[in-house]
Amino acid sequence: MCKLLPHLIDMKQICFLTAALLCLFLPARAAEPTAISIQTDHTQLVLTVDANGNLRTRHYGARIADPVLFLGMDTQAKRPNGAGPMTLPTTGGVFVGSPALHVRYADGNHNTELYYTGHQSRSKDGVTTTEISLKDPVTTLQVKLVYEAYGREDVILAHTEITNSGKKPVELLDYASSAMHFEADRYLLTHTWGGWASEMQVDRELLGHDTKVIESRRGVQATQRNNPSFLLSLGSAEFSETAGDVVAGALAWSGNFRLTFDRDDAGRLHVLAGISPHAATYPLAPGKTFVTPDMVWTFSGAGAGQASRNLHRWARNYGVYRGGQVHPTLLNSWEGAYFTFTTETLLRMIDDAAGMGLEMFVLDDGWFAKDYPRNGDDAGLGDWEVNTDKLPEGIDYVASYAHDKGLKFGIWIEPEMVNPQSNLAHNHPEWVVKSPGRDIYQERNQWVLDLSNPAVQDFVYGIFDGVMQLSKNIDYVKWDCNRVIQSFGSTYLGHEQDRFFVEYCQGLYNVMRRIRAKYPDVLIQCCSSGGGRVDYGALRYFDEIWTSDNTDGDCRAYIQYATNLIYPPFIMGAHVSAVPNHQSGNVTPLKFRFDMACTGRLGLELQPKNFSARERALAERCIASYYQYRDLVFNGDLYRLSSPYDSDYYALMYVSPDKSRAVVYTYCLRYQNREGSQHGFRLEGLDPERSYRVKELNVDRSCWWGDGKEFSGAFLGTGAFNPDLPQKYSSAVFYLEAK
């Protein structure tokens, strides 16, 4: 026994140096219970810490009077996962959800759990700022939650920042911007689905006890069929303007995308937002960070009307580039000319649109290279030269004209995208997105350049750069990216591929923040096939999105609908253009036409040389009255009053924020019968104390029988405003002034 005994010592020296390297490598897990309050005027978001330094999310929604209530909260959970959902849920530890976040380390270990180590805040011109670190203490990975809450605007922003503190390279397989968490006894998830010319169609469904998931794997035009964004309505079958709990989130993202609703076996929905980790493994060296996109958050107890004003407002005062600033009326040149024109045929449509009250007049696709001629869609993009052919006098004649004119002028670009026919691919066949040894796709006739690559950065930036030289009188450009990505690869990223469709996103918006910096007063549309990009990442710089390529009036009402629920109306490019429409060959009136382009930002698509003289006179008309109320289109408040996909009728109104003025629309969808229309309005967001004068514009005679009088907001709120709409495509635009 004896002899034993130093054996027996040595053993308990060694058990006790162990624990002590351990309790030096290893932050203890033990925390002081917190309760985290982000909050803005009338929502709040709390998260707490518990004795084990676990982060768990215990609310989203409406002000509460104490947070700390939260840390005495029993959840009456069975399981050791059950104790509250966890903020930032990992692959790791008790959790086999849908995990925001999945590392692999480089012994192939998939296992992180994180731990809440402290917290700040900061606040600065009504935004708060919290960032709430964690650490996985085996690894050493450690991340930052980041919120922002806008607190007039009642919306909230957070993303991740994700830091590999260790030694090794790691690998991002899942890293979600954002998780959010939802006690209900059911949710309703309203969100929107399409394809080219159908952009933006509403999608209504009830959440079973399984995952849903809507992601985008296209690249570029990401938002073409689903948009990252949503509205969740909270214990209720039936989507409400009005009433009920609705959540409501956007992600900031132009490329791939994942939103994941997965409702857990005890009923609770966890929401899961970021970037689409298909082919996206993303290598993450030792003293790297990787920072997710912005997830964009707000929560009405008032129903989806408010939810969407609240992202509107935000919109307005951050999330676009220069919100509500109010954008000129114009006539484009491509419905009306496409690719056959001359310097005479463009003078021509600009004396038109001067004398028709316009503002501004953009020159669309066919305007360059020389070698490769545009004339059709089969050459020249690449080759970013006046074609001296079919303009002689080159863009500066023809812009000065327009400024001569009193007219603003703008230009088409697509500098994302190459023809094969062109001088540019010819010359640097190793800037085009492909595969080694496989086929490079067309579409549209037309090859992706690799974004990733900071060379093609450099000549994207020098496209633009270029092409404003052409004429000091250049206000305006259309920014066009008319294919998905096919067969992706890039010669630039050699053997690390999965960083591709993240990096092209990123290299995006690098070459748009130099734009930004030298030319800071240029508006810019954002256009992809229509509405293949719209989102918050690329709103950050560009002023409107071109809603979609299907103008006709019957298509728009549902396009423009489902692109308000989330996206403010100013951002909206929305023109009249000719019948039969060119793309769905419909035939609708022409004052109907004007009525739903004048929700947006106004402009034609036509060739105003065909209008007879009646029609110009209506044009003429419709033009003058949209800037009588153009500043609620772009600085008012939207309440939808009735759905064209729930009723024969469509039918909205903008107010201003002092509720002094407000513009209605009114829209027959579908034929009524002979008992007429039977069909009244609540009119919303008036001061039901104020009376206002409702005359009708762009008619001799008004449909409805009120018409020049004034009623109180109460009044106007009952449903007695009933304008007669007994036909399809009726339609009707009322202007109200307090007084």
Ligand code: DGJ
The other form holds:
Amino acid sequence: MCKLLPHLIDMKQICFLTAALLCLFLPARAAEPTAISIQTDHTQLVLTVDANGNLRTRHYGARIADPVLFLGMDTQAKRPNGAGPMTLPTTGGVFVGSPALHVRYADGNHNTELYYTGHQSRSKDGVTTTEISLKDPVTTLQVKLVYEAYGREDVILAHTEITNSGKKPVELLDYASSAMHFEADRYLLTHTWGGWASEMQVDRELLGHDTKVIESRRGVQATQRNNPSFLLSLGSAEFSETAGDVVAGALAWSGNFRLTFDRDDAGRLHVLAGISPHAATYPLAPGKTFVTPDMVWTFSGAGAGQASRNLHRWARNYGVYRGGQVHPTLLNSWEGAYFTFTTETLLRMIDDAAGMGLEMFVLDDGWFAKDYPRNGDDAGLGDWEVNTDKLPEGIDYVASYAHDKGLKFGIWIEPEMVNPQSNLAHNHPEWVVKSPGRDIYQERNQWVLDLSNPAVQDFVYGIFDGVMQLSKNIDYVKWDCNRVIQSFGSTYLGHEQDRFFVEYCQGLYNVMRRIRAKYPDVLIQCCSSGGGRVDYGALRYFDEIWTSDNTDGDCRAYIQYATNLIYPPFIMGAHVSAVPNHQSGNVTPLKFRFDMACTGRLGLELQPKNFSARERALAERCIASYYQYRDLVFNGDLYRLSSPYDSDYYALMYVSPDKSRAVVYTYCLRYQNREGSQHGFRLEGLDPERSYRVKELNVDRSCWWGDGKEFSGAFLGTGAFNPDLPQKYSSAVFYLEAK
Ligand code: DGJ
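With the form predicted on its own already on screen, would you show the form predicted in complex with the named molecule?
Every component of the complex follows; first up is the chain already shown.
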């Protein structure tokens, strides 16, 4: 601090005296300039500490040998704010950009200036955790920046821990998890937008000089409109799978989020990611610490494909609950039966599922509530007892029947919600999210329960626990959540409504922690009207997602492609449904629907008895062949060969980690012309030296001239792999095995 003072002496003696006095009381700032290196096998984040204790971000990208050289950059700043980006930009000091941290103190002051006080690192099992401590010498606010570097996966997690070490409460106005800073000529942002049944649509834009914000204020179902994730191509206006520097990020949080892309006047880009502060000024009492959610970062110097593979590997090894474990194929009752079924209906569906070679039957909505039976979406939510009018023998009877047939059994719940027509709504009106004195808006005829309230958390946990007691043969739970939060208000929080959105999400995680402690082995699907809750926060507790209610194979190409930019294929529930598709009305061939669904966790969602004999035979064939390569869906590496957004032909492949096996999926999404139908794809990820036998699956006559023959990985990478896909919705799947 004292080193900064001489220029003030010339200006005003009085300032010097005041500052000198302060020096007696304030902790000294770092004396030794230091470079802090946070690295993985192929990436590196370098931060520097200058003589005054300013912590700045100098590099996030490829590994470099001598990070200490960055210290030289501290010597040439022309102006205080020209010295390079503060690692955690705060409102205060000379900083006037978008802050990662903005605090209002008890006296109304908005200024925070953080200085380095120390750091430490520890490594265990390939993960290095670095904690950097910062402190504001005036307000005594303390912040810890925590980075976890996953060596083999090339992923870095970042979060902050903000401690009010003063004597009065403070308010957090902005509290991003992480800020990352980039220096490039161009920044091409790839992110997703969408809505119900059209989640995860790709948007690409070159960032201009304004601030770009991607935000969710939906409370729950936070990701249906947009996802808290992105890819950033650095120094390029082109999106490339295989070339160039690409950074990818994803916030591990299931509530309101905000991603800010802020370019400064020097052209640098500052990316901030965290909980949305919308209606969420968070109060921090003396002695309390607020821990932000993790931001997941990765970098690839070889295009977007590698960035996705880094995230997928991390997800498999760390980010997804029991990631990489193979999930059963299934028949889900929803589109085949909706709310209208009896025990008999379900038993016949189970028979068909077993007969087709599926591995699980999932009973979806409609099985519960007695006084307000769940015969439509307008009643029963909240009353989780079996509807014995529909299922007089109970759930255990159906679940045991499935087990006897060699199938696992799953069941649907929507525990965060309540229909006004339910005993729960009548008995606990104080548990419903509502704004005092106003009507409660309904969506899908339902209201939201206030998970910020610990009593509601107990109740929601009790729903899961109670349903699990219905039968010892429940292997899988589909957890649904079918509306957003509007006109929010919590009776429990009283006048502290600002805590609501944060504590709703933390409440959900509290419940999930308890569920996982008691039911570590139950497969739990995260569904929210389809893909309304797809994020790495939820995936710490859930095994898979319901990708979208839109099961049209054509629409799924776009949704699944975009989902896999950030999230691994193995979490994607992907179902074959009837035509015309119940959402889009589109008619696609059954084989096309299977070939699309087989890129994720395969399921069927239809009434099997409506299959013709030919359709049923094809279904059985596709299901059987899926088992031949399913381990590649769950544990292989994804290579995107062409994008549905950029090409009439969509293709992708999964390659086993040892490169001995692969599966290639190809589709025609738009009819072009007969000449162009033999579209060449360059296969990737194979060993160029090894020889692979290529076999098309699920057909008697292949659409590729090389079917059944052997080719080197190098040859298959030339574009000579050109299956004939002559019509809209032609598709072909190939299995490759090295000799
Ligand atoms: C929405 C889900 O996305 C569907 O799959 C289905 O479970 C319905 N809810 C049931 O109400």
